[in-house]
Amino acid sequence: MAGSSHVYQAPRGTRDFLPDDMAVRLHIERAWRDAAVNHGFDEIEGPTFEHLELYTSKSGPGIVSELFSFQRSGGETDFALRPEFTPTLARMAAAQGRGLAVPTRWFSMPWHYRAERPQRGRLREFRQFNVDVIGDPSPAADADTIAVAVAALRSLGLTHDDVQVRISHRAVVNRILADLGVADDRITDAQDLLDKRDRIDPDAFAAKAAELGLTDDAVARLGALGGDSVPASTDPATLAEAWSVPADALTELVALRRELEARGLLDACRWDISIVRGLAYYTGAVWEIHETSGNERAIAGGGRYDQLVESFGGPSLPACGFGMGDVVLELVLRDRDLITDGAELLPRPDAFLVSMGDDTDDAVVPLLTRLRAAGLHARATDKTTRNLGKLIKDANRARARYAVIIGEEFADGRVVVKDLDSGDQTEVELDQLESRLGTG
């Protein structure tokens, strides 16, 4: 309304990205993309919104309350902003049919939207790194996706001392739950409860476990599942004893252990049977990456979902993958001082031009244009002052490598180049300027 002093805010659960914030986001995305590409994955993208049925067909109508769903004005088709990428991935793979290369290695970094109450580490709009292998049933594919996640985190400064991959297996979990006395038709409920174990009060956990028909002893054993996660280097016999399952139930995890060892990842991984992942489409190994301090929710999570592509009308293809959101990851990086100031991540200009007189002002734009044409990152001051000290401060504020001072020497075909890191300055011939600035 004209004359109103009202200032609009960003919608709750969303973020504005000012230059410093954008630098942080691009820093994270660069680590994601480099890790995926270096491990042989190709980038894809899908639509921001999908048919609502894509989500309700697998999760039921109850999921609608968790989505931003809508109809076009005057239309009849229900759509929803995507809350995750895996259904889109499965739809895209199914659409390729038998023409899909096997195995296919894809990654994406799409926006996602969830209509839920915003809280620390969980927003309504967020960026997510998705990495998937389609058409490879072997544990090598699971290990490859874990390797991408670990490589991305390591490039951001997070080592196995900071974060750990906690690995489980849905079939093993189900076997343990059945041995505890959980009925077949309550296995999913028990999985959900186990998934929430660390987020609810112990008494509430025990009460809900009792509702599953478990004895007091079984409730105690269910609550103790996981605990301190077991190193991935643990031999199968010890692991079978720790989980009270026969060794032959761990065949796939033993094979995964071998693949992780081949990639030098055992130190980064732990076995933790309390990891079940909440989504029903997981069929085999599942895993999450957590801070060793446990301050934040999972940084990443994924696993194997061998029937998903087929469930969307595609061929029967095994698949596995993970998602890693930017919100929790940024919190972890900031908490560990791996990101302190987004300005430090902004690209540094090669040259910052300042004019010292009226007779050299007209030289600034042509020289800027020339340097940019040579592929250099060049900027100029917006200030009208002739105070060199203030202009150099301007150049330092922009984090430029060099200040190019256009003064009285310009008439003789020279400028003064000041190295803003060392403080050294020299006169440089104009025809040598590009080479001089390109040496930093």
Second form
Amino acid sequence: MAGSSHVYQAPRGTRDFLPDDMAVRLHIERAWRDAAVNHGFDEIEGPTFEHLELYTSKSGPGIVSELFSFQRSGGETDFALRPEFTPTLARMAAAQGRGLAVPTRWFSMPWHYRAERPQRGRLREFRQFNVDVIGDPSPAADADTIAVAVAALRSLGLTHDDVQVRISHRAVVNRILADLGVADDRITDAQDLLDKRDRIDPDAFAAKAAELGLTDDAVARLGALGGDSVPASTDPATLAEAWSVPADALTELVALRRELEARGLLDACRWDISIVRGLAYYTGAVWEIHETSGNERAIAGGGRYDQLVESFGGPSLPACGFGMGDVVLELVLRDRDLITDGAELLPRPDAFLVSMGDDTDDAVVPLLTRLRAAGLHARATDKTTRNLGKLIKDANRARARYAVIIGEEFADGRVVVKDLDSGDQTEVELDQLESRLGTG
Ligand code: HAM
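What about the form predicted together with histidyl-adenosine monophosphate, after the form predicted on its own?
The complete assembly is shown below, putting the previous chain first.
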């Protein structure tokens, strides 16, 4: 039927994962999971869709245009595919009520859906690593979540020359905005504007700033703020001066700095008051992880949200955490040649079986079955050739560790095992095969 061929293409902003792509995804997810588990976080999951109101109640009806929302046919309830995990997590924590052990450390790596205009680093369907601490108001909790993010990136090969954590604080930003003349009830709008400033043109920025009650001078000061981030080791007096705020506004950041130092994270972090974060629920320290060249959008973003759980009907539970998307992270890893070929990341077979004669073909399936039952990753060639050179090539293409050659020795209870990395070749008794392949 004319005009319907597009249904055979994946929807815009989504991805198909062929085996090599899947290997890359699993490589990233393994780094995420290992870092979170090593830091004492437990894995959770939630539903892919929620009541639409879970999002509109906090962000207003404007958020609907950024969501995939729907009703079931004949139904009246509005749902939305989750655009982020934090509302789900806060809902889950609120539902546990006073039964929730505090602090609770949770992580997840779910799918998210946002009705964005697809572009580099921005898709409509993506995965996001979420790491959150619930019920701990101390900066140690913020630092613990930052430590997980940095550990995951380090294990993927990114150093502090490649990526930086840029930390700011909502209260400090709000103080600066108030000093610049933004009225209390326009502070959220002003934060929103600051968050968008790299994405909108300077005239639109100035027009919106004027509408918020800012003078030209204030707009210039705002534009200049935080243009250069400063090392996390910068002393508080210098910071207070750079940001024109009283030192007492920096108490929490100073405490956070101590916690970062204790975790060896000062070199990974910088203070950057231009980090505002687009989400309304943040109440304290906020941070993003950026590639140092500044070519990509943020790899991760997070912060403290002390009122969200309570606002979902739960007890008063301060919380903090972050989300790290897979799309930008993969771009950064490819930029730095830390992932070149997904095939390199596919699991290597321990054994690759080839039969050299018609009389040994029937031995292949039982031997494969035996090796697999022993927990080995075993494959066999699909080729019908008896040319050993071609069969070994096939084994190498599968990136097997050993080729198991079933030839004339089989009649005497032996096979030839060829180590494909070293090229060494030995005859092995069949009853020794598992231990030979397993221990290498
Ligand atoms: P967010 O800044 O909206 O924060 O997203 C965090 C990260 O998810 C971004 O830095 C980016 O890497 C990735 N991301 C966001 N949108 C897209 C997209 N359309 N395509 C690809 N990647 C994307 C949050 O979502 C907060 N809920 C994070 C959080 C958790 N805060 C506290 N706990």
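Take the two forms, find the largest set of C-alpha atoms that superpose within 1.5 Å, and that set is the rigid core. Since the structure is predicted, the reported quantities are computational estimates derived from the model, not experimental observations. Numbering follows the first chain given and starts at 1.
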property: F205 C-alpha shift between these two forms of 2 Å or more, rigid core reference; result: yes
